[in-house]
Each structure stands twice: as C-alpha cells, then as structure tokens.
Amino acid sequence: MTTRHTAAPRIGVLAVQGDVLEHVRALGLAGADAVPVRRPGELADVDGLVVPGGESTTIDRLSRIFGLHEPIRARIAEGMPVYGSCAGMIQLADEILDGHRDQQTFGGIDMTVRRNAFGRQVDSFETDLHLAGIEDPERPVRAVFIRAPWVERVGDRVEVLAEAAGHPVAVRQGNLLATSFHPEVTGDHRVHELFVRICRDR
C-alpha cells in the first residue's frame, strides 16, 4: 500500500457496476484524487474506496470475480476508509436482509440492513434530509432515493447520521460511512468532502 502525505488523498472507486463515473466526478470537485479499481493491484494503491450504487448482488458476483472481494474485506480490517451509497451501503453491512441465497458483502459497519426497503425502482423518490457530520449541517442535503435499502439495526459503535420514514439512512462506524440515498447525482458534494476528510485525517 502506497502512503501519500498530499492535501488530496488518492481515493478509488470500485468500478465493476453502478455509479462509477458520477462519485469520480463528484470525489474529485471534494478534493480527492479519484481513480476507478477494478483491480486488486489498484486497490492496493489508493487510501480509501467508494463502492457505488448499483445492483448489490451484481456488485458482489462480479467484485468475488475480479478478486477484490477478500482483498476489500482485509483492507476494511486494516482501517482503509471506505464510503458506501445506495448498494454500496449493503455491501458495508455485517447482516442484510432479503438478500440473495450466497450473497455475501465486505462487512465492517456493526448493522442490520433491508434491501430495497423502500421499494421499486417506479417508488424511487427524493427528499430534503438533515445530515450529521457535514460542512453546513443546518442546509439540508437533497437525498435521492433510488430501489434504496434502509437500516434496521444498528451496533453500539454506529452513528445515526440521518434518518428517513423512521429508519437509519445514513451512519458512520469509524472511518466506515453509508447512505441509503445518491449524492453523487445531486450536485451537492458535502457528504463527499465528509469522507475525503475521513481519508484525510486517517
């Protein structure tokens, strides 16, 4: 693993399906020098990860084919940051639920998540929502809710950084942050600064 001491932390996204080039684009106007992984040699040269939205279990078929699955959960044991959106957020889950028979995830965040909790792709919705640990907390962030999974229980060492239709949406564990919602698609890139600061500061 290659250690940067830049004002700009070198941050991949995982790019096997889903939102790839939208949470470049959007790492890189945060701050973040972002480059897509698809492999595990790049994987193992950047500071922290972001496993996008998409398909949750397409994302775990085709991660466990590339190799990066067993590699991701080892960084994830190390302490690399990593910031999962939508089905990224079910791929950062120890439990899901309603989940494929051999669907396994990356692990790391002490919670209990339902796939497609809020519906369909026709009951895709947006919302105004508050979120802990961002720059400006008091403006709220424009939380775009696409066959979006919610939180159902959380351990002891999660922070609740938001929540919608009485269920988690957003929480950190450590330098380990979801959202059930897509900022990449906003325009708004706080919740990015907020895990380049992560990376930053790890």
Contents of the next structure:
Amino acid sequence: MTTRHTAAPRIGVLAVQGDVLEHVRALGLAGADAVPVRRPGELADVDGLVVPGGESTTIDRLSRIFGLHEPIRARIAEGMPVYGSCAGMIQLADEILDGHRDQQTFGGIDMTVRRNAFGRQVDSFETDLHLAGIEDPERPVRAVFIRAPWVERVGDRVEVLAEAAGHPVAVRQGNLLATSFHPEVTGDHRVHELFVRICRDR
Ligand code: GLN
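Form predicted alone done, so how does the form predicted in complex with glutamine look?
Entire complex below, previous chain first.
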C-alpha cells in the first residue's frame, strides 16, 4: 500500500522587483512548492501568487512591461489566491491614495490603501501584533513595517485581521490576503502558513 501525501500547492512569487527570495524561502518552510514568476506562462502554472514588498510603482510598471498585469487581474477574477505584503498590499487595493499619477493596481480587495502612510511620521518600525486566522493566534507576530501603507477604507466583504495606529494593517477578502508589514523577514512563518492553507483549501 502506498501513502499519499497531500500535494504541496505550487505558489509563485511575482519576481519583477522586491524581496522575492525571502518569500520563496518562507513559503517553502510553510509547506509550499515556491517558484519565482516573471512570465505569463509561469503564472499559468501556479495555484497562488505572492506579491512581495518593494516599490509598488516599480512593481506596477514592470508587471505591465512584462505582460503580467492583465493575466494577474484575470487570475484574481477567477479566484486565484494572492497574498500581498506592503507594496503587494498596495497592488491588491481597488483604490490607492498618494500613488504615482499613472500608477495602476491589480486590485481585487475592496479597500482604499494609502502609500507610505506611516512614513510621514517614522520610516520603519517594529511592533507585536495579534493576527486573527493564524495558528496560535494568542501568540503575537513581530510585525516589521518599512515605509508601509495602511488601509483607510474597507468594503463589507473585507475582514480586518489586525490593526496598528488605528488602521487596518492585515486584511482578507475571500482568497486575497494582504499585510502592511513583512512577515518574511522574521522567521515566524504563520502568515505564510495561513496563505498556504488558503491555496490548499481552494
Ligand atoms: N513604500 C513602498 C511603496 O509604495 C512600499 C514599501 C515596502 O514594500 N516595503 O511601494
């Protein structure tokens, strides 16, 4: 008799700019088969996608140049799970504030996100946050904010998972997950495990 293991979901990390390798590593440790995605053909092969932190205006511009913008929008519309961290959160917002004049997002989450929102006071900081939906939710996550956005408006279908400074900083709408902060740099993989679960359950 053979034992069948639940196949690891194949999760892409959008690899046009930003901290791609940290997410590939964290996803691998969280039980996924993680691969960088630079081409539409590579996108077609994945069960879920991470949009990393970096610079959202650059991620936007390069995604359009590489022909990934429309295919990513189409996969989101079909229900593909996507997790966006920091710049990735900005790219999942239906509406942004303080974006570049021609900046476009993939959208998908009914929310308004302000770029560099904390950055007007402090550029970067860390804090402990309780995050709903992760394993062992009583144990806080170390949240690292780097020129981070915050959420200024959420629609009815958006679940707020964590707040900081009076604003949502972690949200979920169906298969779409977004955090203002960077869990890939802390060694605590519970946010990535949550996303791997979303991809597996789909
Ligand atoms: N400020 C960046 C932007 O607007 C996001 C910063 C980050 O991803 N660490 O894209």
